[in-house]
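There is one chain below, alone, in structure tokens, taken in the form predicted on its own.
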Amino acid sequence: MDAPQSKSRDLDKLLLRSGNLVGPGFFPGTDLRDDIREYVRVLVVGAGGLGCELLKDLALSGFRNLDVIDMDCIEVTNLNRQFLFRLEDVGKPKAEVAAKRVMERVSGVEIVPHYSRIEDKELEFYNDFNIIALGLDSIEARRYINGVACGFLEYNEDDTPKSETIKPMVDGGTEGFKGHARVIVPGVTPCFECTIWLFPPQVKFPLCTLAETPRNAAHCIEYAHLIKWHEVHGGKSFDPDVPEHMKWVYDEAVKRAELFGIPGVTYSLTQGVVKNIIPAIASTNAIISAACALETLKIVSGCSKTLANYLTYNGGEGLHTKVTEFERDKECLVCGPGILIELDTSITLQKFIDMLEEHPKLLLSKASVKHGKNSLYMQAPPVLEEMHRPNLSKSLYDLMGRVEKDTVHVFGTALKNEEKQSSLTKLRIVFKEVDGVADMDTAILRVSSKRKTPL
């Protein structure tokens, strides 16, 4: 009688040989297969159709430490599609059920579920991690994890950047037989928002069609959203992600569609026209996750040379694949060296803050700023604003530890594409006060206490 196969039969022709296509950093072995087992921990971004796929994939790929984050609850209509959810789990948080059924069936792993947003967590909770795979449905969620992943990139004097700084990801992104895969390596790939122009614009209605003349389920929701919300609520802002804001939301735009003999509004629908969520199809989840998981083996492992970067997936009329290798744009604000701001040594912390909000390039409202590990000041919560609350009086030069020059990450609210969205940017902080600073590059917007011009 044959002895029983390995389970790892697979991925051991992967890491315990070598190959034309190697990384040149690949040396294959038990060892390298432990290694990966027992030190490599991997973030997945999203617990939904594509996140779940991503969990399982990851699980039986050998990576036995895995984190997985997302903020929402199950639905009955993930059922159809999540294949990690069954009907007792509709409202439970799906991280948690989702790493509970993974453990189940795969032996070995341990997933650790957090049920949060992902702003909420520190920005050293994403820098524990090897890599972080996405499996979102949200741009505007992508270029925040993608600023977060860009903000531990550090360059050397000659703006390379520092190997040990980068963090990794994957992205994965289905909508409907489309998908896409891509490989992000700050500072060497192009990250999100060196590509931001591939997504198209969201589409917009006439506020006169929604107000005067809805004539399908979606203007019904609009209307409820951007005309009914802000009559009813004065100032309140409108935000996706509390449920009961998405359910006053879709209350209204049911009465609205029945007193203009409208059909076809649904609680999903209506998530999806307010979030810009496509419907998903479970096979197109399963070919872009498995690819995601094998580029985050061939990152972690260098078994073989990884995606040059892009990849695209039709499946709606036969099956197409193309790899396309996109250029980083050199200057791009995230993923770059960072803006660079010459300031005064006097200048007190919240007087750097309000130039944020007037500064051409950034536009940043409420901001928070971070220096390294220390957080010199957080808008929220209450707790932690009152905390730091002292330092807004300080001057930033002290607080920096009275560094010539060093890097802060600056979060808030931006004005992109006529949107309100989260941003954290990097900037580079030269103090021009100090001896032994050396002229800056023309190309720096100076920043002082008094003035704020190009050179």
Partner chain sequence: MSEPKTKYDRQLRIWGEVGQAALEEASICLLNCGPTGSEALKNLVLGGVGSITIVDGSKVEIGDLGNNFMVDEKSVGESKAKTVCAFLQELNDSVKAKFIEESPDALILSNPCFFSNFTLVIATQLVGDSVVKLDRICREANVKLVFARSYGLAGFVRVSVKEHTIVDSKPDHFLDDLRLNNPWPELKSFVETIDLNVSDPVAHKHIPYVVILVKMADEWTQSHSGNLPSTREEKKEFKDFVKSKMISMDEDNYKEAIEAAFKVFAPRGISSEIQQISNDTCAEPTSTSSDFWVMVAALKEFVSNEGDGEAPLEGSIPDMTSSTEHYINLQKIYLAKAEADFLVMEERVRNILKNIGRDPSSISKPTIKSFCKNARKLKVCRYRMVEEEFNNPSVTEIQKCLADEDYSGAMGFYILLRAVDRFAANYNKFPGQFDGGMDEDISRLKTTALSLLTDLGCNGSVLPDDLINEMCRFGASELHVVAAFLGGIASQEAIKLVTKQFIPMLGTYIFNGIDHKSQLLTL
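These numbers were taken from a predicted model, which means no experiment stands behind them. C-alpha atoms forming the largest set that superposes within 1.5 Å between two forms make up the rigid core. Positions refer to the first chain, counted from 1. First, how it differs from the form predicted together with its partner chain.
- With the core held fixed between the two forms, residue 223 has its Cα displaced by at least 2 Å.
- Core-superposed comparison between the two forms: the CA of residue 61 stays below a 2 Å shift.
- Relative to the superposed core, residue 30 shifts its CA atom by less than 2 Å between the two forms.
Could I have the structure of this protein in the form predicted together with its partner chain, to go alongside the form predicted on its own above?
All you get below is the one chain by itself.
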């Protein structure tokens, strides 16, 4: 009686039917559904609590070409939430087991695992994906991927982002009953760096508390971990994954606590403090990943409007979700276009540095200049200054490898609101061809504008 059912019976309702509350450029139909299956590639970064859920969610949302990258191996403490892993998998690489398990259950999906550090991949690796979904547990890792994705971004003359260079990301994070999910479209929404102030600084105990006036168990533990370890073990670095190391710290913490009459040092607390263990449960990870995967589907297909742009979640005290629309920092060093500076190819590095001081938007004195990974000139320390000094008389165009345009970072002292401040700024250098040999002193420095106005 029933016609042969489609496997994507439920998804089809969103992808094959037109709607009113949809994204721009949404063309419902089997082509869309099939294109997503065939061509769209999604990278899942992390195969832990969020990553496992993301792989499942994406595989069951019409995506067929997934990659997953994770440098860790499975541990017993993962098993309360990383549902793709079993006891016998302990010790194996997370990415590989996760990929295998999802492929076993969802036929037709291809998942390529990468058991490696995210830093070890070529930048072009990341450029192969339509969208990147992050299931990470550290700020540093997020910053790294954000830098990579935003690095692909190029801008038009009018400071609008070039759409074909935009690499969207969806980022999730959880802790206990709390979490967040956010959409990052470089050049459009704030990137991770634009809103770095959202993340509270890590709790660090003052050294004098640890050394002189400990008051609680955590102080005793960190004393053993950060101070006593080095006193006794010299150069040997502390490895929290080595049980003997952890036990040593625990024993020392107990001794110190007894000395000061402080209660509460337990082995569990010791591990928690030293490893900065974040409590984690399956439900929060499931919720946040689902939100991220839903946004991934929407961004790729346009089948509905997208989250704009940050969702916070708290499920411990009742249930609270909130959407905040954060704004981009136009001067963001990572995703911003950088201040446009047009130069003649003949201008020397010295002249360039001199001009930064007079540039109305910069007023930057004692500038050090960096081009990608190369330092072109450093004001300090003296050894490095001397080393880079010969560059000053060379042309900037040559030093930058004779490219027509590129990004340069300058660091120095800027005058902001009549106050001197250290400042790191991103500049977009564009070289204009000059006829004949120009006098270096009359090299023209222009502020971004369509008119050519001599100084």
